[in-house]
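Given next, in structure tokens, is a single chain: the form predicted on its own.
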Amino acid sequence: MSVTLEDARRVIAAAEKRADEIGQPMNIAVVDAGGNLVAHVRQDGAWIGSVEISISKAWTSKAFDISTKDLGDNSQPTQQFFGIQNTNHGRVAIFAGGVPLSRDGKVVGAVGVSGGSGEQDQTVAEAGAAGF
């Protein structure tokens, strides 16, 4: 089981909805359940320097079957995966925006949003999930 090219144009077309009503252009990425890209959009006007961090974050959400921003908060000093970005060849994404996509309680793929405040990335990429 793992995201399909339509299922990642669904999502895809949740996300964007989401960063038009907020009016902040994103980079999106989704990934299937091996944390191979699916599909990615570069909104109008969204960061270049946000494409490739869209995908780590899809990436990241994925290889960890978690929200990059629950992994942020459990990487920070004192916590259980304090440095997790240093490994992986620094691909690991620790901020705001990347979300599992699961059916029938699998972890089966991810979206990962950048080019807003981490704030931004996450609603648009909950959005995303959502139209899972």
Contents of the next structure:
4 protein chains.
Amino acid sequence: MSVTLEDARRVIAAAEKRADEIGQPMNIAVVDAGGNLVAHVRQDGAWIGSVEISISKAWTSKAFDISTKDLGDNSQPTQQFFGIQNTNHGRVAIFAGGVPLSRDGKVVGAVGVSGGSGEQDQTVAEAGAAGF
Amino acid sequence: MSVTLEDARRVIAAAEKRADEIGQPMNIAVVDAGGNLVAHVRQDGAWIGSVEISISKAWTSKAFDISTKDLGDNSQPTQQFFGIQNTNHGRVAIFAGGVPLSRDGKVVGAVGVSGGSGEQDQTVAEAGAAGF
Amino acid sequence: MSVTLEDARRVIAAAEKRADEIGQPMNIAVVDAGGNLVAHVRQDGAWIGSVEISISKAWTSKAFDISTKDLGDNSQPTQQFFGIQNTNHGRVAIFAGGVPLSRDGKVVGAVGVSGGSGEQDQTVAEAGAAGF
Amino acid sequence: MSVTLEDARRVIAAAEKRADEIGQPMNIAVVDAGGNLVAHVRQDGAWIGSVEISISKAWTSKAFDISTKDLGDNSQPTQQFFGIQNTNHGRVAIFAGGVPLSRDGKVVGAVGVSGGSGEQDQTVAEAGAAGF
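One more: the block was the form predicted on its own; return the form predicted together with another copy of the chain.
Now the full complex is given, and it begins with the chain already shown.
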């Protein structure tokens, strides 16, 4: 119960389609049940600083079985997880763009998107997850 | 005056019991007087991102002889320890779930729990400490 | 197809039994199919510097589906993998003590042992793997 | 003059074809002229420890405009670059599997492959580069 390369490519294709629609080039990463990278693409013109962020978002989303947007809401100052962003050697991303991939009600992987606004990253990640 | 492996197992058993009661699988870690890991368990289904956080919470709690919840209250923006979460190479956890283990009024170790909400982590950690 | 906490405890018990026989306290760590820690124990008196090494050995053994002893033979100067010890941010251990855990001919996890000579670490790790 | 995502996919397809021929699942990464990741795939069953190594090999190959195999020959004890593997925060890979991608006599990117023996990684990387 994990994510195959074929699964990851399907997720990435769905995410790329959405990125093209909104006209914002993106980094898109997919991780498996163990949080390990299965595939990554950087669309032409997408930010180079977002390579690692896309991977971190995917890892974070699987690591805590939650979207990074929701985790972020809980990681603001005074919130219950404030400080989680300093753990795990900088791999925890707490802003929109990481979305779990589920099968039979179980999180088996995640997709992470980075390259635009939080709203843009989120819609592309959700499109990717829908493609799963 | 420290924590033996037998002590750690008793703490972990008490914490696991509480985690089972509340139905939330957890990572549970115990460190000794030197802040060094004595034992760790990840219950089946617990978040993989919480492995390191449970260890960080235990380390932090012993490192400053305080619960991570109380440290967190003092580490919010404008508070006296704001920024402590960026020290010690990312090992400082400032949210609930790390609780000192004391003997004869002296902190001799700590337990760290991660895998649920702040409230859940805290109650499991306290149950673990009570088992000490 | 991975390693449960119950599996990990069985592996650790078998490894501890062997460590007691040879009279050398050990750190013993077990990781699952994704390379993520399932459980760790440090026996009383075992080296604190070996906490991380035991976890690194387990991770390395699963990460490359090989014993760290065999990987080490291939990572000496002029050998084909020389330099692998500098990758993955210091998590790659290339000396004896990490052994894969297999089920139905597939590596589904690993055990890592550190606390004695290479020979001692290896025999304890093998005993742990046999307990799986 | 760099590497587009389309270029990277062509390189990866050629590398995957060769990996399939030799029956060894691989991690394959492509970087552009800036050394930044363009695309990565992990074939089903390939080592998780090789995710980062494939990226490091690609980065290293472009970073020094040389194959990692040739760099490795110069990085053994007593050789002129011994120690280079400890620089750049662990991103320098000095064993076979990283090959430059050239256009009009200029290195404009690189492909990195990890998942088998040095010989296997090298033949897959060369097949990928030939696909460029």
